[in-house]
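Heads up, the chain below is alone and in the form predicted alone; it's given as structure tokens.
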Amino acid sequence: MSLLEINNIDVSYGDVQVIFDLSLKVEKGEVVSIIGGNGAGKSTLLRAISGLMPASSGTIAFHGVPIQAEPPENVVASGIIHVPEGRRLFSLMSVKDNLLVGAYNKRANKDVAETLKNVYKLLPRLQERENQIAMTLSGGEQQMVAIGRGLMGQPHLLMLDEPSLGLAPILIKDIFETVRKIADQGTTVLMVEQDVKHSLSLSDRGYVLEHGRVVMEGKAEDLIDDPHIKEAYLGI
């Protein structure tokens, strides 16, 4: 049984499909990485993920057990915790206060202090600035709170969308080197990427995504040398 598993869902935004008889999985330790363009329906991909927009049609279960008609909190609370795109942090409370905010489901709220201490151990810099405002930091440093507020959670399963996004090539591998950490500490890892060459670096597998559609999927050094990828995505 696989941690994830997702079977011919359709999303779409009212009349616009957005996501087509979609189908992928993610086993438990992996990290996964979902790339493509722009408009590929990779977010929307995590956001019917996430139970923040329901599939009109086909299955989304976790851990066996479906999940595609629960609401976020639902979700939440089996374990799926999703960072999403732009870091969305409350950008007038302090870094500690915005990772307490990832910790308020039942299930990681039991261990908060603990959790943090993890977080901090992972993310050093964090524990520097815990007292300083969100919106004061680099947007590397936001980003690292971003990522460690979704840690708070204790999440099962970590989906991450665009870390990289409009980050400094140095902070960009800071990022990747974290993500790495992460499941190397045990935490599956979806993420959603549009530095194919990085993700794909550190991912185990890949599933690429064109207006909706899987077109190509395999492991990670298998997608890196394959020729469409090479064109489309690394300019080679």
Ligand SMILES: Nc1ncnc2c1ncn2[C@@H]1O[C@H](COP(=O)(O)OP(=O)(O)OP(=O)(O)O)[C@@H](O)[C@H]1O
Given for the second form:
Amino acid sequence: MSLLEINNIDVSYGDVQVIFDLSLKVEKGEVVSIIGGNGAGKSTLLRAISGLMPASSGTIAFHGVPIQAEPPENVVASGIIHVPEGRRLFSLMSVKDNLLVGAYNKRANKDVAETLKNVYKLLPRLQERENQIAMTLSGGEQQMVAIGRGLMGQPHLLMLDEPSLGLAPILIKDIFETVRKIADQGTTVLMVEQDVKHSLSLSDRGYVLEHGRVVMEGKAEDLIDDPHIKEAYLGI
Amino acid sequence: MYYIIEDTINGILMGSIYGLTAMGLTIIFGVLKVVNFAHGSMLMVGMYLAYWAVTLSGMHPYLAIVLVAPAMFLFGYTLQNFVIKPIFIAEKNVREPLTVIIVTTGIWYILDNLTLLIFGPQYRSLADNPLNGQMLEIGEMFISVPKLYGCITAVITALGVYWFFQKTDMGRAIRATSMDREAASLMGINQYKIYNVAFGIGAATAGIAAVTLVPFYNVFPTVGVLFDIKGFIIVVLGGLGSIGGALAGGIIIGIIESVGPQFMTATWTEAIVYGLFLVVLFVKPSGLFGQKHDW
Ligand SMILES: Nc1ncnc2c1ncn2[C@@H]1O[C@H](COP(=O)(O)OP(=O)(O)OP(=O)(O)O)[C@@H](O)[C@H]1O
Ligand SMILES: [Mg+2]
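After the form predicted alone, can we look at the form predicted in complex with the named molecule?
Now the complete complex, all chains and molecules, led by this one.
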């Protein structure tokens, strides 16, 4: 049984269908990347998994339990944490309060202090800035808070939507190194990225999404060498 | 000169009670992003509760807080859960659903008329309560004791609510929801439950305000309307969603109302209040006291 198993889902915004008959699997311990151009439906896919944008048909199972009809708070309770595109921090709250809200769910709430210590160890910058208002952080720091806030929820599966979006190359490296560390500590990661080279090079597997459909899937190292991907996403 | 100091002090005292009556309005707006037109009516319900609790038991009027505040919390929580929430769910994709405002207006009419039906139009007052007419004499100045109590209660309530929002998990979840509902739901926060709690807290603060009013203010079915209008002005002055701003806005109005008549007729002081309200709306719509939400 896969950790996450999506079978044939369709997702629409009103009359406009965005995801078509999509299936995808994530095994425990894997890092899986979803790549694709603007408007391919990557964010919509994550929103469908986290319950923000329910699929109109098909099934999504986590730990073998169907979750496609569950509201976001139940999906969080089951162990899926979605770090949304654009960070979406609680802008007028301090860094620490943002992190604490991340541990709102019952399972995580039991050992907040312990988790906070681990998050600070992984992202020491956040401890230095813990009393700063989130709005006033730099883009890179904000992304770190968003990831830290996600970890505070004690994810079994961490979903990251374009963590490198809008960051300088040196910070992008930092972010991907952080993701690698998170994965090495045993958290399964499903990541949406447009920085195809970096994301595939730290992933085990990848899916390529175009116009709401999976057009290619496979081992990350095979995808990197694929001529179509080279041409369409790596600009080689 | 003494008159002006005396009036200023009494204005500040009464103004902080105004601020307390408006606090729930600003809390509910801050979280649900809708104006609760039933707020004055909730205050009125709180006043009847306090009035009957004190009249029937003979307890000290301030002791009624332990009864009225929790009862009003439950009342607000239930009202939001069973009457307002279904509208929110039906209008899920609308950011500031107008229908919710219409529903709160309906609740206002129903509560006021139900009260009229049950208790009649007459004015009731706690004539022989220990605070009635009490004055504190400082030199040549007279300070109203029930208003002084009210002011202290308003400050304690504001601090308490502020502490709750800053330091508890539920408080942080409420603030998070007020800033970004969707992001909050990704933290496992059920936004509708948060709305229930915020509405409950708003109603509870109205209940506390009611307790501070009954020792010196008449109770009647439409008493809430007076405070509704002041409340809207106060929360705009102080900044929608701001707890400290509600107190400050209330105090500004209290001072204008109390010092103004030394220099002009009462209709003019009202004109000044509305004028100030309009100026703030045009010049600084986020209110005199800064940020959109300071909690
Ligand atoms: N709220 C919405 N209402 C209507 N259509 C939407 C909405 N959100 C997204 N869409 C449409 O759905 C499609 C997929 O959007 P989505 O955000 O999932 O793409 P994406 O792959 O994440 O793109 P990007 O890389 O730019 O973030 C787009 O055509 C977009 O216009
Ligand atoms: Mg996207």
